[in-house]
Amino acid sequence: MRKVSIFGATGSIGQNTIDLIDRDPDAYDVVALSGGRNIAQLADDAIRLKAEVAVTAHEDLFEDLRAALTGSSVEAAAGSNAIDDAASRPADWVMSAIVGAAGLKPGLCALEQGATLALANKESLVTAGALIMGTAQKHNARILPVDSEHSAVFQGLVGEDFSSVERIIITASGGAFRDWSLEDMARATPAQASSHPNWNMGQRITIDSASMFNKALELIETKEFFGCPHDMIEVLVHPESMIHALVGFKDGALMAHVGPPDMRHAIGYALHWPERRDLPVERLDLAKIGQMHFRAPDPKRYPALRLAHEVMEADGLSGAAFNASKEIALDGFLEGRIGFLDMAGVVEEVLTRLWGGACHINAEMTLDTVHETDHIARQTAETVIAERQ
């Protein structure tokens, strides 16, 4: 029986992971589940799966969680330190699906135990790629990608020599505004940006998809995970979201991963790796689909992609600054302080100021310097937003 933990259990990735575990519960011994403010869901899943501990990220909800777990054997805990402690409990396989920079420390704790880390928290590699990969190597731990694009690349490389790879193409749906004019995008509301045409995801990642910041993060993630130069990685807009990534080889061949837009495929691949097992996902009828569409991303509509390449070229702690300023810019949009198209401008200005000497962007990468850069970038982003109002 495999010992598993799920961090970010109440989000879409976590719930899809639980769906797969629920289908074969005797195969898994659940160690820890963590969640946010959805205490009812967290407690229900923890009791049903007989988890050792359930943790909410919010300390003010500890009593609510403890009450919801009354009568069960599940331990209740709350706060970021409790999540780190739960991630330090021995497990064979750990899902890292906490949204944002908050997912970095629990992922490191899991790797230090030698666990296989199923990584859905892209911010971990974006903010601290060298630290994450180095920790995995030091503790003989394995990282398996769960983003659909990186899982697709990973699968496309099975049995291949990476030196024969010429290009990596990750696809993007284009999000909610892929066919909107720039004028309409400038007037877009958070509600309009929160509706994805293909995927069922949380609000923040759905808005990131519309701005292409999500894809920008994935570009950086690709560089860090596969160790390739940034100019090898391309983005292709593919509205149907059926081809998740392509690997191009030196002989001109392209290896494409094709599947339905269902995160249970990438999750299931990581859960069962190195085997392939039956998954409850749609089987595509290509004859019925008939055709697929592709187009290059418009740099005027998606400046986040250009910024990602600049961040990859700058390297160091630039990814931490990029992610932090992106999160604050998104907050600004959600709060009505800036417009949809202003988010990229805020991030670019923060990077310009930090690269100009406001932060030791080239300092040695440690957990402390990542956190320091994150803090400074957030403060700088708040200043930039205030100056724009």
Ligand code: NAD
Contents of the next structure:
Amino acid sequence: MRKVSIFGATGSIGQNTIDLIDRDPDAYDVVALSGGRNIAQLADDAIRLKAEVAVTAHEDLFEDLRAALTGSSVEAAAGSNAIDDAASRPADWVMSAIVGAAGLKPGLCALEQGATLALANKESLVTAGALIMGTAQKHNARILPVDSEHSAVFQGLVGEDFSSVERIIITASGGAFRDWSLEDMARATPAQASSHPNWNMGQRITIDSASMFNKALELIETKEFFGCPHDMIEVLVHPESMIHALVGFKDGALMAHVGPPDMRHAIGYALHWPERRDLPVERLDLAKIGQMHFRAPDPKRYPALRLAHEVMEADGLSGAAFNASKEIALDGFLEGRIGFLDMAGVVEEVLTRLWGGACHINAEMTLDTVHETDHIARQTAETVIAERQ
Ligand code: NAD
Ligand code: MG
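Show the form predicted together with this ligand, please, because up to now only the form predicted alone has appeared in this conversation.
Now the full complex is given, and it begins with the chain already shown.
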């Protein structure tokens, strides 16, 4: 039986992972599940899957979790240190599906104990790409991408020599506002930004899709995961979300990964790798679909993409500053303190101040320097938002 753990088990990716495990429960020995405030879901899944331990991120919810687990053999734990401890428990395969920078440390703990890390938490690679890839190498641990575009590129590279790759194209649906004018985008509300035309995802990543901050993070994620120069990576708007990525080779060939917009495909590929097994996803009928559309992203409506290229060029700790300021700008938008289009302006201003000397962006990357940069960027973003109000 394979020992598996799922961090961020109560979220969208976590629940899709559990859906796959539930279909073949005898094949898996569940070590740890982690969640946030949804204690009922966490306890329910942990009891059904006979997990060793269930951890909530919130220390104040420890008693609630313990009560919900009464009568079962599942241990209760709470707090971010407890999540790290659970990630250090021996497992063969660990799903990293916490949202945001909070996913970094548990991912590192899983790699340090040699587990294969199925990485949905793109923020880990954006904030600390060199650290996470270096830790995997040092402990001889494997990282498998779970973001659909990166899984698609990974699959497109099977059997290929990376030196024959000319370009990598990741697709973007264009999110909730792909056909909106700039004026309407400026007035958009969180509720409007929270509905995605194709994918069913957590709220934060759905809003990041509408602003293309999600695609900006994915550009950086591509550079860090595949170790390629930033100008090799392109974004293509493809409203149907059926082609997830294309790999362009030196001979002009483009290898496209085509599949329905269902995260269980990328999760299942990482779960069963290197095999392919039957997955409960729709089979596309291309004759019925008839046509697919493509266009270049409009740089005026999606400044996050330009910022991502600047961050990749600056390298070092810039990714940590980018991600942290983006998280605070998103909070600011959700709280009604700034408008939808102001998010990119806030992030750009933070980067300008940090690159201008407020932070040692070129210091050696360690967990401490990443945390310090994250902290300074968050504070600077709060200041920038307050100045705009
Ligand atoms: P979600 O909001 O649905 O779930 C997030 C999970 O993380 C929940 O279990 C929540 O309790 C937990 N969590 C939140 N804050 C935490 C904290 N501070 N400490 C510990 N746990 C915390 O998010 P999601 O859509 O499932 O996304 C998870 C990750 O996967 C993100 O990094 C996202 O970018 C990435 N991803 C998601 C999708 C998708 O389709 N949803 C696709 C590609 C990549
Ligand atoms: Mg993606």
